[in-house]
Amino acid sequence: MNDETKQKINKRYERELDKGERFWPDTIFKDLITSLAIFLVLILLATFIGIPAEPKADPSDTSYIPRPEWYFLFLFKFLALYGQLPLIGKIEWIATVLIPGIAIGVLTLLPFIEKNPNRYYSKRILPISIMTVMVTGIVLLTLMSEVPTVSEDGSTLLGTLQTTVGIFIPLTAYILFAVFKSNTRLMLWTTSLAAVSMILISGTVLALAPEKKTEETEVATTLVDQIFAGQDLYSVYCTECHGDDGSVAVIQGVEGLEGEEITPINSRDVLYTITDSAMTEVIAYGRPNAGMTPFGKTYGGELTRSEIDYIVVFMRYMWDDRFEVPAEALKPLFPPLAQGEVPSYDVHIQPIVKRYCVSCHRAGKENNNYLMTSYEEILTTGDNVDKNIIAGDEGSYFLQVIQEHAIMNPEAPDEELIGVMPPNRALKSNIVEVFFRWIMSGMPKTAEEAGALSTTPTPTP
């Protein structure tokens, strides 16, 4: 830039400054107003939209694939594409450090590389072209961040197309920019063709991409939801030994622990002396010497940290008299039956089975192969499937054992074939009545099927 040009720029700057605004306080005030507006927008988004709740981080979950925040997804994808390149893709530090460092360095030095004193966009084609290709690549890599580079059938077509968009086209465009630096028209054509081709190929990739399989994880955010979640989990994993209310002092019906004396976990001796963190560790690690297996995934169990926390919340609020149970958490297990009403599996039986039966009658447990985790399993599984549960038959094994009548072995009259269920304590009479009505009425699955079988008593005049 020669001295004459500098003088013209300085004079123009002084003229604009005289009739324009000062950095202080005018520009600062505008910046403050803009910052406040953005802050209010963030408050509104957080209040009315928010973000989906996620379970607590679990270091033991080996299936979890860590991913960066959205503003780094393009770099995450670039690293994956770079890894597809032969030989060079093995040197990860080039993609993670060197190439981003060069890009940042070029952007930093761009004002020194492109010394054009003009500020009008038509006079600054080189930096605009570079940024157009770069921003287009960043946006498209972000959009394709969920698309795998290798299909399930082993095809590398998607990976090749993505590598073309994220590496080959931008690299070719930058080389051509250096060649056509002095030819504005060729640079504009190069930029347009690069951007359009990247967009079209990315659209093809997104169209061919397999449907993303997402596993929804329910997260209990309110106290009531946490209590219900903990109760469901307790029913599955704990009822077998501790009973539905934690009052069992002598374990019954559990192979290897029959007759084992334990401290009722709903007692003050447990709830008053063990902190939440200690209780969490007991559930996670178990007590191997006492026969309690680990339940935390960290130690080979099935429960995540969040799920164990829900169980602890349930125990505290339902059994610890120092905690006040929310009224919403005391709703009945199932709707009470009216005279002549037939219960259904969906409305009445399922919640009862989940609370009292699934802890033992699920895969991996000693239960005569009788599973109860679904309607179909209740009707079609078990070593005595032809006698377990028979519509309209009071002699069904199921009805007998829940009424505290053990089934004796015909070949050995002094030996029990099926013991009383549940083994730790008898079911309440209203629960037995629900099962009895359901089986005797044909075991309807849905409320609609049960409603068609129900009889409404004739009102007396």
Second form
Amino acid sequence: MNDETKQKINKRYERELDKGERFWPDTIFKDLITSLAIFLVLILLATFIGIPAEPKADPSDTSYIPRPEWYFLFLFKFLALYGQLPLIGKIEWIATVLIPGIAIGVLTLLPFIEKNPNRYYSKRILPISIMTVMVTGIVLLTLMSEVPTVSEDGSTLLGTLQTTVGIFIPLTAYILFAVFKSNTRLMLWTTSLAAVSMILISGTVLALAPEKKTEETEVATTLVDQIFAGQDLYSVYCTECHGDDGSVAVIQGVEGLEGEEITPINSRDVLYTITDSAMTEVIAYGRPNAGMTPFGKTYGGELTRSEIDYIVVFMRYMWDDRFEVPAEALKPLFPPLAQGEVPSYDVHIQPIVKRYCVSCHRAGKENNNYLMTSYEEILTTGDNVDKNIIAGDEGSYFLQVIQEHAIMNPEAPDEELIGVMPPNRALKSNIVEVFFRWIMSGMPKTAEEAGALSTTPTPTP
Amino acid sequence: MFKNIYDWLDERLGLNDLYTNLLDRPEPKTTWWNTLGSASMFLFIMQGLTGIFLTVYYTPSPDHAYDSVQYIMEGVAFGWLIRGIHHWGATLMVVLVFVHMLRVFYTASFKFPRELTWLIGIGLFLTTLGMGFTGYLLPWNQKAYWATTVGTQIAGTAPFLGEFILKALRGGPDLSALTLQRFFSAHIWIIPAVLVGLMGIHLYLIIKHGESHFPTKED
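Starting from the form predicted on its own above, please write out the structure of the form predicted together with the partner chain.
Zooming out: every chain and molecule, the one shown earlier first.
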């Protein structure tokens, strides 16, 4: 750039300054308004949208679908689309390093690449066109980042359309730009056509995209929630051996561990001498010599890091006398029944079953195929019973066994067909009462159905 | 009385000179698009302030990071607001810096005499992304852990240097306590220091050359 041009640019700027404004207060005033607006937006976002709760990092959870930060999603998508290309699709570093590297390099050196002093858009239509197509692509790829490239039925239509938006149309546009670069009007037409077609195809992709399955991950954030979550998990995974209050000293009714002597885990011996992290490790890794299987996902179990943490929190607050359990965490398992009130599955049965039965009556356990994890499952009969739950029948096997009457095999009178349930200790009488009323009234599922069946006691005259 | 204090300070600090040199300057007519740069700076200051508050409770170790963030959200008064602003501020800052860069590109404001301002600006853009990348891991939740896993993996595909970059970022072959520690250090010391330095030069250059005018047919 010669001195003459530089002088011309400076003169031109002087003229703009003459009819311009003052930095203070005019320019600063505008800046402050924008900043204030942004501040308000931030407060609103933080208050009304907040930050979604996420479970703790779990390196062993290989089922988690990793995704980068949202502003790298376009690059992630670009990599996925690029990987589908024949031949060069296999050379990963072209897309991960070379192309982004060139893009950033060109962007950085822009003032030295576009050296002409022209600033008006029609005089620099080539860079403007390239940038417009590129930014359109970045925005659209970000929007489409969650759409799979291969549908569940194996069709690659979505993938092809996305590759068209992310690679083919931009590439065609860049080639056309190189041809048309001296014709402003043609350049504008090409840019608009490319951008519009990209937007339309992306719209189609988003419309065709399978509905996003939002996986509900429940994250217990407050202490009370964590205690409840821990209690539920404990009931499912630990009760079988350790009992519902951790007091079991000799395991009963568990195949392979019958009669095994263990330290009651609600005792001071355990709670005072084992730290939280050691306890977490024991649950995760198990105690192979004592017959305790691993529960952490890392070691082939089912529990995540967060879930094991909840169990430890539950044990501490419920059993360790150095911790004070929040009053809220002590609320009863189910609301007490009034006279004549009929319990429902949703309100009464489900929490009881979850606490006392599911530990054994779930898939993968020895239970003669009688599962109890849902309303429908509870109403089934399992392997060798036909009279398990019959509405209004006191003789239902279910009611018999929870009242400590084992069902004998009619063909071999000395043999138990179904033992008493739960095997080691009887249910409390108020819980038996709930089951009794529920089955006698026809097993209502929701609170409304139960309400309709309830009889308000008629006051005796 | 106030006049005397002002005069005393002016003699020593040169307040009047500051006023004429920094504030009382002519500018071309500016539009709302010209406010994006200062808005980015405002966000940086907000991020700095909220970030400082967060470090009071945050613990950069895999054992405690998640719980300390949980405590900020539940236990600390207005902790949720501070972290909420920091979280959304990060997102907005990336958007604003990017849009600011686009504005400069479309109005060709990077041309003579503002080439250096653009170069520094690219540096600011990249450091902002770096802040986002390092900050994302700190809550040590599933999203953070796996985003960093793939992020560092992508960096690791570079030819020849890939493995070195991967190990340098992670502090070993896998994500570990070391990764968290160095991301934390980069997030609160190294990158902000670079960012503040670049921002100082950027501002000086803007004051030196003034804001560019909106280009018309003449330009």
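For clarity, a rigid core is taken as the largest C-alpha set superposing within 1.5 Å between two forms. Numbering follows the first chain given and starts at 1. Bear in mind that the values here come from a model prediction, so they are computed numbers and not experimental data.
message = My question is whether Gln339 is one of the residues whose C-alpha shifts by 2 Å or more between these two forms, given a fit on the rigid core.
response = Yes; Gln339 is a residue whose C-alpha shifts (by 2 Å or more) between these two forms when the cores are overlaid.
key: Cα displacement of Pro100 between these two forms reaching 2 Å, rigid core superposed   = No: Pro100 shifts by under 2 Å between these two forms.
CA of Pro111, rigid core aligned, shift of 2 Å or more between these two forms = Yes, the C-alpha moves 2 Å or more.
query = Aligning on the rigid core, what is the distance the CA of Leu32 moves between these two forms, in angstrom?
reply = So the C-alpha of this residue moves 8.2 Å.
ask   = How much does the C-alpha of Val41 move between these two forms, in Å, when the core is lined up?
value = The alpha-carbon displacement, core-superposed, is 4.3 Å.
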